[in-house]
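Just the one chain here, the form predicted on its own, laid out as structure tokens.
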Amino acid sequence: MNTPIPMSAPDLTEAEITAVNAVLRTSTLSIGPQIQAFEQAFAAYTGTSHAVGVNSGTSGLHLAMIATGVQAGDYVITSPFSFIASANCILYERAIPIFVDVDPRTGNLDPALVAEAADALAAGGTAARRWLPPRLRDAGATGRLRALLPVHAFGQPADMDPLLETARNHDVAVIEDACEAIGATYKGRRAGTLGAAGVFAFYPNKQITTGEGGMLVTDYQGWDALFRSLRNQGRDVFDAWLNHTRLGYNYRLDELSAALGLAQIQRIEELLAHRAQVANWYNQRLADVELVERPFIAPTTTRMSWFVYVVRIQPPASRDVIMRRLADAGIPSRPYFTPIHLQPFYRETFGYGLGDFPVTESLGEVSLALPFSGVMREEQVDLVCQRLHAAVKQC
């Protein structure tokens, strides 16, 4: 096979090209009918009252933090096993991410540990100290828990019911990072719709793409209006031109991106089915490959939304060695994820180090994302699996 296998690729048709070209023939490239139509279609798909388009999932998470009322020094419980944006959005409001380790099977937040952390933070004092970042443990931090931010990693919903119970017990908001999980369901309920707000993302490797872009969903009328103001430089609907009610941001989703998103959301079931088929090919071919553990699907996950296909390379094999061997064989692969607390910025700022979150660190050492997209062909999956098998057999 002479054509290189890409790590990921968008699933685009003539419908998307036609939709974007149609916008280019108009005089409206921002704040027009395409974003309105995309938001309406997205709200209908998720079954929520409101959907608000923004220019990235990161922007959506930031606005959700503002809506919770999080302030400087407040605490937000979240996962260290995620893309860094789910923690950075907390820092944007000068609040403190409180990391809690994850379930070793799913890589999502461990609900029992979240409940323990929430109780300790509410109690304060010595009980809370264990859960604070190392550099804050002796600094007299006196924040209060403001929100939970679970991440639906790799398209699999976190175990939401106990997380929602913990949030109710402590009267805090739940913001779902569903950036990787459009279409996923938890006990028959759509991921991203179970908390106060959910955030989706549409980067080119996602299940649907707008190039760059994201979407907030909520059933709160007040939050809908707030999100729309914040994304547009703080202007409210009743503000005169260039009048601004609050501090805002330029987080708008443009018309070209919205048109692409609208065409994609109209194909959402087709797109998800394509990705599920590719994941099924992988599952079949890797069923008996020693030292390669396939993705675990929790019983509470009534629909997996395949964002990436991540295997775990078990000892004595080394994930990094396997990755190099695959690269030598012409197959791209990636580590998924590098734990957030071990990223240089978080080490330097908060004093984190090895051993702080052992489950997350273990997953970070063994997880390997294989080439994956809805447009992969069966023979490409065959080739990836053959070369992965050959790489592992050398161990």
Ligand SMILES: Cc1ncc(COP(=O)(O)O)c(C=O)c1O
Contents of the next structure:
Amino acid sequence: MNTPIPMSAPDLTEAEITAVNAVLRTSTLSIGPQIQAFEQAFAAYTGTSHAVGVNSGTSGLHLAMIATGVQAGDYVITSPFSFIASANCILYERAIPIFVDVDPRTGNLDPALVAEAADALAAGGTAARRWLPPRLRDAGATGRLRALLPVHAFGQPADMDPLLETARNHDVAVIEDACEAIGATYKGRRAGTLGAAGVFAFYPNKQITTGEGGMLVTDYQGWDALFRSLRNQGRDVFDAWLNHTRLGYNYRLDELSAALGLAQIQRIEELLAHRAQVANWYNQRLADVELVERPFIAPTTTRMSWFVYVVRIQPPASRDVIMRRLADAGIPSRPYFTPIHLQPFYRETFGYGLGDFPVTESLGEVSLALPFSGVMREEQVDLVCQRLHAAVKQC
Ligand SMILES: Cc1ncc(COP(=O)(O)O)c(C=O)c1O
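Alongside the form predicted on its own that was just displayed, please also present the structure of the form predicted together with the named molecule.
After this comes the whole thing, all chains and molecules, with the earlier chain placed first.
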């Protein structure tokens, strides 16, 4: 019997184990040399002036929201086809996520709709009303657009040029959720470095992992200092011990995690290449499987950073039926993403329901993430594809 195929798995070597062990032999388990070295290596890799380590991608998104100066009741345009953290970080600052539907091919924000929404929100009144969450429509639009928060879903960059233009037209910041997209490039430029700040994440299913962890990158010196203060209970770099200048958080990345991250970023090209190889095996084997649509890569994506391998199950086959058949055959798979506006908290708080973002909803119904990691072997990909083929043949 073969060992079960996991949904995801980290790509670790002796180098990572040695690096973490070495930290355990010191007395500095937090705020030490490892985080500094990891940040320096990360900034060098992304080509940004600053990189600030935090204890999750979500923490990084929260701090980026604070840096934009967003106030309670302000608006931030973002994607409903994402992992929930990219919208929650807006709510942490009591601002309002304004969802805009996505491009049906990539699942990333549709830039034309974003421009329309930004113009309407600036105009206010009835023009703005349609873009507000249902429960807030009758209260009138009193907020101000403060930021755009595009997500590079599945490791594919959003169409950034028109989004950056909309942001310029409205004088608002762009914060990139690059949590799934380390190493991806858009027209030759690195995802996560195109806006005012970018956020990366290192959960164990990510391209590089620190266990839990994240990284903010920015070219603004002032934001670098602000992020360092906010992640460390509001102390300024020049603060005396236990002097807290502003409301801060404990979002620090510990030394063990940073050592792991440093060893991983040193292997980044190899890690991305492994994942690209696995995606390639899938692409080859699924080329002629009826009712299974392979991932679409936009012409603007000059490098895909494979985070997940997500296929679309076409009617008359049903994604949920295929998922059950795969599970019965011992193959895990997941719906990815479940639209954020349809999550119970968002339905209850904002009055969202089916029909609000049709493209996102249709993608949410057909998208199926197959087992995927850089350590997946060719025969495992073979097995998943055989079982998937068998599952759709019964439709
Ligand atoms: C698009 C996106 N945003 C944000 C996050 C949050 O990252 P973390 O789980 O490290 O808080 C993730 C990670 O799962 C993600 O995929």
